[in-house]
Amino acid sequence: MSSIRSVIIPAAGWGTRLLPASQSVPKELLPIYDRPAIEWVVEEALASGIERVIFISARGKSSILDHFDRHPLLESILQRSGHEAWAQRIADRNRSADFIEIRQGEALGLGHAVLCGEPCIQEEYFAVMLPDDLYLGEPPALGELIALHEEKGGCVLGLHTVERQQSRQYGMVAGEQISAHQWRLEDMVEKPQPEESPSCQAITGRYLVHRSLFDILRSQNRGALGEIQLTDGLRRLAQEGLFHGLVPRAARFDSGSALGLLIASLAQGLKSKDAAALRHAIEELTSS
């Protein structure tokens, strides 16, 4: 069993980068190949252990917790109608995590939504996933986070490598390189200039922090455009105790740009029975 019980999950955002796509349906429920994108976040989560998933959403969007609701009437259409497998999944679904959903009055920023998600962490350690990094691929993401943190204790973050040039779209860590994908964490620094960032290793949308966390967002001064920022938070908690940094093994899309949701989504489908089909498909696109 995990000691990683717990996920909150922030899908209270706008999406306005996948707009118009996104204007009347949430971002989240938007389809990486055959599922929403969120479904495979929290697919991450389950392989990882995780049993109670935290949504952390604003009005317009419990259609996100609606999804792993279970849904009578769908499931006695389907079974009437010769498809119990599709019938079962939406039951297995909703039996496989308790699902939760808090509403984030007001868009304060990142670490604001983390902490609306206080009340309902009950363990010392716990999760953060940010939906719009979506991993995809074994092993869990998350799970390796957990992996390391059950080996050497402590908070991890998830890292992945990018250009120096592209620093200034992400937050960067600086520490101690203990492998090729371990860090030892000993700063972050929110979207610096290229000749001043410490490294080259970004964090990525997962997250495994202390419950100590959410009274360092509560008392912390708000930053840019008046928003509680989570980096700012994570950068005490690294200051003050030990924090590692991992590149996960599993492949990494960024599922809040259209370009990206195309990307994941033929990888998800080079991988299925429609394989053939879609180099087909790709081969006579490329060659018109």
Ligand code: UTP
Contents of the next structure:
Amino acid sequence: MSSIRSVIIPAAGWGTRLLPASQSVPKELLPIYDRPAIEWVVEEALASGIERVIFISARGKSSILDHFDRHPLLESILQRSGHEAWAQRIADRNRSADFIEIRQGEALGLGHAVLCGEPCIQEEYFAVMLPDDLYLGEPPALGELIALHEEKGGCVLGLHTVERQQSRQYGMVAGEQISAHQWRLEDMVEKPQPEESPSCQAITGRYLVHRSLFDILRSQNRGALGEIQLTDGLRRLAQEGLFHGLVPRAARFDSGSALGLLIASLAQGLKSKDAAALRHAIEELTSS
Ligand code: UTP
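Would you mind generating the form predicted together with uridine 5'-triphosphate (UTP) now that we have the form predicted on its own?
Time for the whole complex; same chain goes first.
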């Protein structure tokens, strides 16, 4: 059994980068190949041993939780029309974890969204997954973070290597490299200029943190619009205790942009039963 049982998935953002697709459909439900983006994220969580999934959602986004609910009418229609396997899939998905929704009434930042999940977290350590960072393939990215936590203790952050010029777009970490894919972290800097970036390792949307983060976020200074920044809280955690960073081996995609969503769909399609037909279609499209 995994030592980490709960994950908070902040999904209350507006998804402006995906407009107009995300205007009336939560971006987390836009498809990647044959299923909503959020289902891939939840599959990664379950494969990593997670048993409780807490969605931080917002007005108009309850369909995210609906996707993981039972659907008696659809299930009976599927059963009667010879699609028992599809009906079973709905039931199995619902039983695979406890799914909980908490509303974030106002979008007051990622740190605030994580804080909204506090009433559902009973354990010392818990996970946070940002659904825009999509990891496809083996081993499950969150599972690698959990394994490192079990080996060395403390908090663990997902990292991805970027060109130094891109540091302005990311939270970047400072620390000591301890193996090919692992770092011991000392500090983090939000969107530094390339020449000031302490490394080429950017923070990605997988975190394994101690619950003292909640107290840190609660007492943190708020931004001009009242937002609570998650990176500020993580920074305090890194300065106070043991914190590692790890570059997961699974392929990473940005499902918060139209291009990233399309690339992830193609990558997944090329691994599917439709691979040959997809290759043929790509050849036709690119040869004309
Ligand atoms: P972003 O600000 O990067 O994404 O938040 P967004 O708002 O969803 O999308 P864009 O940038 O407008 O296209 C990162 C993650 O934090 C969540 C978002 O849902 C996303 O998963 N978030 C952000 C919240 O849950 N609440 C917030 O107040 C802010």
